[in-house]
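Only one chain is shown below, in C-alpha cells, and it's the form predicted on its own.
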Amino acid sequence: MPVDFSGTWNLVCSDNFEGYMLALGIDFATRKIAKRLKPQKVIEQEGDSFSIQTTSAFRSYFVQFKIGEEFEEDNKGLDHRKCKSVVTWDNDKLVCVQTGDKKNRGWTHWIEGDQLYLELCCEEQVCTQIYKSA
C-alpha cells in the first residue's frame, strides 16, 4: 500500500529555491517576493488520484493528476510555461517528470515522519523543501 500524502503541510524551510526560480527564468522581482513566503499545501489523495492546492500570500497553485497518467501543465502562478507530466510511485515517493522548453524539469515528494519534503528540479539546479504537518 502506497504512502498517504493526504493532509495540510507548512513550509518550515527551503533550500536552493533561488537558483531553481533562476534555472526557471523567473524574473527578479518576483523571485524575491516568492523567497519570502511560506506556502501552505494541501494534498488529498484518493487511491492514485491526487489534488495538490500550494497556496501563499502571493499565488496560489492548483494541480491535480492520477499515478501514470500524462497530463498538461499549466505552470499559471509559477513559470507560466506549459509542459507534459506524468506522476509515478518510485517505492514511497512520488516522482513528477516534466517535459517542455526546461530541460530536466520535474519534482518528487516524501515523507519522513511528520515532515513532507519535496525535491524541485530544473536544469542544473535542485531545491529542496521542507514542510511540516499542520
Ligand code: VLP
Contents of the next structure:
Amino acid sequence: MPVDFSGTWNLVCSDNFEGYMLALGIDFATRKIAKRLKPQKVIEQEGDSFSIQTTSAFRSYFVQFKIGEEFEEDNKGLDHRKCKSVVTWDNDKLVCVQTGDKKNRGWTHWIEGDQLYLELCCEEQVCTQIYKSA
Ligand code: VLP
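Could you present the same protein in the form predicted in complex with this ligand, rather than the form predicted on its own shown above?
Then the entire complex follows, led off by the chain already shown.
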C-alpha cells in the first residue's frame, strides 16, 4: 500500500522560498508578496492518478498527473516556463522532475507523522516547506 497524500494541507513553515524564487527569476515585487503567503494544498490521490491544487490569496496553481507518465507543465501564474514533467515514487516519496530551461528543477513530497513535506529545487536552491492537515 503506497502512502496516501490525499487531503487538505496548510503551510506552516517554509525555508529558503526566497532562494527558490530567485533561482526561478521571480521579480522583486512578486517575491515580496509571495513570501508572505500561506498556501493551502488540496491533494487527490486515486491509484496512480494525482491532482494537486495549491491555493493562495495571490495566485493559485493546479497540476494533475499519473505516476510515470510525462506531461507538459505550463507553470501558469508561477514562472510561466514550460517543462516536461514526470512524477515517480522513490519508496514513499513522490518525486517530480521538471525538465526545461532551469537545471535541477523539481519537487519531492513526503509525509512524516501528521505533516506533509515539500522540497522544491531549482538550480542550487532548495526550499523546504511543511504543511499540516487542515
Ligand atoms: C512563483 C514560484 C506564488 C512565486 C509566485 C507566485 C501557488 C507540489 C507542486 C505542485 C509547487 C508550488 C510551486 C510554487 C512556486 C512559486 C504563488 C504561490 C501559490 O507545488 O505540490 O504544483 O510546485
